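We begin with a single chain expressed as structure tokens, specifically the form predicted on its own.
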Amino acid sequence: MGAREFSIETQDLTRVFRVKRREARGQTREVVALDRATLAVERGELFGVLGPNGAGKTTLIKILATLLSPTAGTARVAGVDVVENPWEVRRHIGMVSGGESSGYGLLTVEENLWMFSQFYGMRSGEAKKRIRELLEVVGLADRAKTKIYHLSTGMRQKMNFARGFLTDPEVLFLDEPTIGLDVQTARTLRTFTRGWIDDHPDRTILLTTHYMYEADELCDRVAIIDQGRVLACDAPAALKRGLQGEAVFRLTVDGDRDLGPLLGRVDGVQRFAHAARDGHTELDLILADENALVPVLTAIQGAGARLLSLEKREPTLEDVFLRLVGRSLTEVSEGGGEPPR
């Protein structure tokens, strides 16, 4: 068996920001939005950083893509180091960001990817018949000659989406990129984009999202990543099977309630979270074991809340991340919870 290749490698890389403190005129403080994360992303791979907003996953791929700096650590992307050679690393990469809207307002559609095309140096009947293409898949073939300012950001967005595959890169960052869609659209998309994987098994995705159905739909590895440290990395399959020794529940009680207090003190409740919806409490539990469960039950009657329902669930990457990081990571981002499916 030869040697594995790998398409992005990082070493300890770290990124600190300095901002100014509020509360004291000239002074600063530092951030660290991304502490020493080492990853090795195999050719061929759709590998997904999976965290909250804020989590350092956007400043992963800035880094990767030569638009910001590390601090500290080093990073490679198609063999290249991105502080050493970066204009050559860009040759490589594609990238799309969620909730871009970018694009030159008074060209068109077809015109503004027509002319990223040549940036590439593409062929133009290459380049014209692949923009056809990708714009039927967008649901943009029939805006092709509408001007950018006309459109929407949603249907800038999934302009943007269509340019960030349209030069074939070897390597491409999706930071985000179904945030904001429609269902359909969000779910075209990423279609699209297990697809495009599969049929070009020389190309890599790095994809970032706070989205766990969408990592655990796409991606081949995952790496949970929290206040910029990766806290674990497998496939999805296997980083689920690391809870399997534990029960997982999902309660609802009545009413808007502060069970952790009380959750906290019961013995066998190793991680919890609770979100409050629609006039009652959603709990998530990892327990110990099944036993646990009845003093779990006994201690929310003892405080007066009705149990709605009860269920036992298999493990998903939320319990992944709620067993890693001590908080649910629906809780953590803003707009939070399950893409547009």
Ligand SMILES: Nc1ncnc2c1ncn2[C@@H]1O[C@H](COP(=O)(O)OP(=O)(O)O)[C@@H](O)[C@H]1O
Contents of the next structure:
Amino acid sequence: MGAREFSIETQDLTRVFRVKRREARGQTREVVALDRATLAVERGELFGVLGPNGAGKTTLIKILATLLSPTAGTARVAGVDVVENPWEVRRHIGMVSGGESSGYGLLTVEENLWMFSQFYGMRSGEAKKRIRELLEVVGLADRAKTKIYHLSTGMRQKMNFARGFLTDPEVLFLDEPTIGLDVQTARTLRTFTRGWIDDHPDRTILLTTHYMYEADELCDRVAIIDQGRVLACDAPAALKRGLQGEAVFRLTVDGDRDLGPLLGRVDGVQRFAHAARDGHTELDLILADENALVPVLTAIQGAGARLLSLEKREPTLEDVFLRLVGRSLTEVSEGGGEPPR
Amino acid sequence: MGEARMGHGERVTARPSRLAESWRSLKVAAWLGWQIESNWTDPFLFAVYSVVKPVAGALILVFMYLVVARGGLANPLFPYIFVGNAFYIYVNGVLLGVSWAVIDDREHYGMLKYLYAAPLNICTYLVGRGVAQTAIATVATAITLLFGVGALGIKIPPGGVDWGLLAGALVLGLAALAFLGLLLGGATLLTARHNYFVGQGVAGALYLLSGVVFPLDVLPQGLRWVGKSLPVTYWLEAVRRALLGDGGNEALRALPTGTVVLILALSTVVLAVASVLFFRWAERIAHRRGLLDMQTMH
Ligand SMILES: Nc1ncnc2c1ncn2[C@@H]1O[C@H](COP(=O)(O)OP(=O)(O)O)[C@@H](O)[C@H]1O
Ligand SMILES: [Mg+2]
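Having displayed the form predicted on its own, please output the structure of the form predicted in complex with the named molecule.
What follows is the entire complex, opening with the chain shown before.
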């Protein structure tokens, strides 16, 4: 065939929420959660949507999963318009939201999953076999017969993850699937996700995350979004290559300092982000080229700060985000550090 | 574009019908409802909670009539009240069973959004969620009636009961209650948790307006008309005629039993159409406002 098939297509997808103003009774304020987002995800892709908290990731997934109407624009999933024919869309999709502990507490892990499979008309025996396999994957095999009100939030999240894959959906939406999970579990789920899409080239996964490492390591292509807008969309390597002409440095200086105003005045400094760490200040700099480093160091010395370390780095998606938005991804995501890998 | 559609078409051909999906939704929901209702570690506690409680509720009202109102067992109003109370157990079971599933799934279990993203018919799902409570209500109603016959001398001779009428009325009446539950469920989609009370308010209004404990005749003119337009009124009238041989409402005495059943059937159909339309409308609003995963617990 060779022709490109899009599993997910959005055109100028926009969602505006009206929220009540606290200050003024009766008045409303508009929040643009998604701002003319246009995306095309090919069949067989593991597509990442990377953005800080509040970027509009969940809103995008809710619209694609037929849970929320868009204010403007169109979206098609598995070739079907989500507004015109939501019932048809639902036959092709699966959805998992991370960071929540949904499920029927009085049912066991196995029963929760089995019940869900029955809504899709799966044969009971086949469903039970798949449930066993998936519970093995997420490390819940020994909890199959446990009522889920006995389970921790993390374990319920693992069960939910399994639920997403259980029905073998054509298009699967994973909304921050590893948020809040321990490092080991998160890694297991990522490996499984990657393996699943590799084994099922006719399936498609759209995964949102605010972990730049997750997007980089896992996804075939990544859309970077902020404040509802798609700022860039490409393979992680290509996004990083876009910064090749520029030089990325990480500097540590002593003390907790605000060097912002100072660095803003230095020629050749494209973007910078700084964070306090262990009583020092860590600076990430994107410079037009390496020559700009000398004036930066001069300026820092002039401010009386002492340089503790200096490192030239390969660009990461974090730098791509910084370049595009002018803020660092971790800075704007609350509680937001990258988890250890 | 054409190619993209063709590619997906392969899978689409195997698609199940809406009817099959609706039936599945009902079946699985009934299973779930039963698991939730019966999931007591102690079967004795389960029996006490689900059967003894409604029976006691019905009997308390009967004893209030006997003691507080100093009504007599021989008063023709007594069987009227007794049967009304026994069958009112269904109102709580079915009506609230169906409509509260919306709040429970949305806020307690956090599952409503996953149900909405799945290929199921949410209307038959909600009705299915009420099936277990309907079964439990049936046991409770039967026990209440047996107690009335055995201990309080209510005369329901098995040979004198019109079983066909009873069965027909029961099916129609339970359908009417289920659709009323759906109507309430639609309202619940749009509102916060406090809709628990709205459900009880509706159940209470039915108690007063449908001739559960006192005949329509004692209602003021305006309210009597409200009562006369409710299917539950005709349901109870038909049930009383089947069990006691007399409906007890002067206002309906002129109607032949066939007409009572016909009105019950027609009003149930009208209610069904209105409920489904209202529910679909509420759904659209909920989609527009993003209410399907609303959390109003705290
Ligand atoms: N139901 C809602 N009502 C009002 N504002 C909302 C609602 N849902 C999301 N928002 C707002 O829309 C923006 C995007 O939210 P969301 O899609 O949840 O972002 P993300 O998932 O990337 O963290 C945020 O500013 C958020 O406050
Ligand atoms: Mg989110």
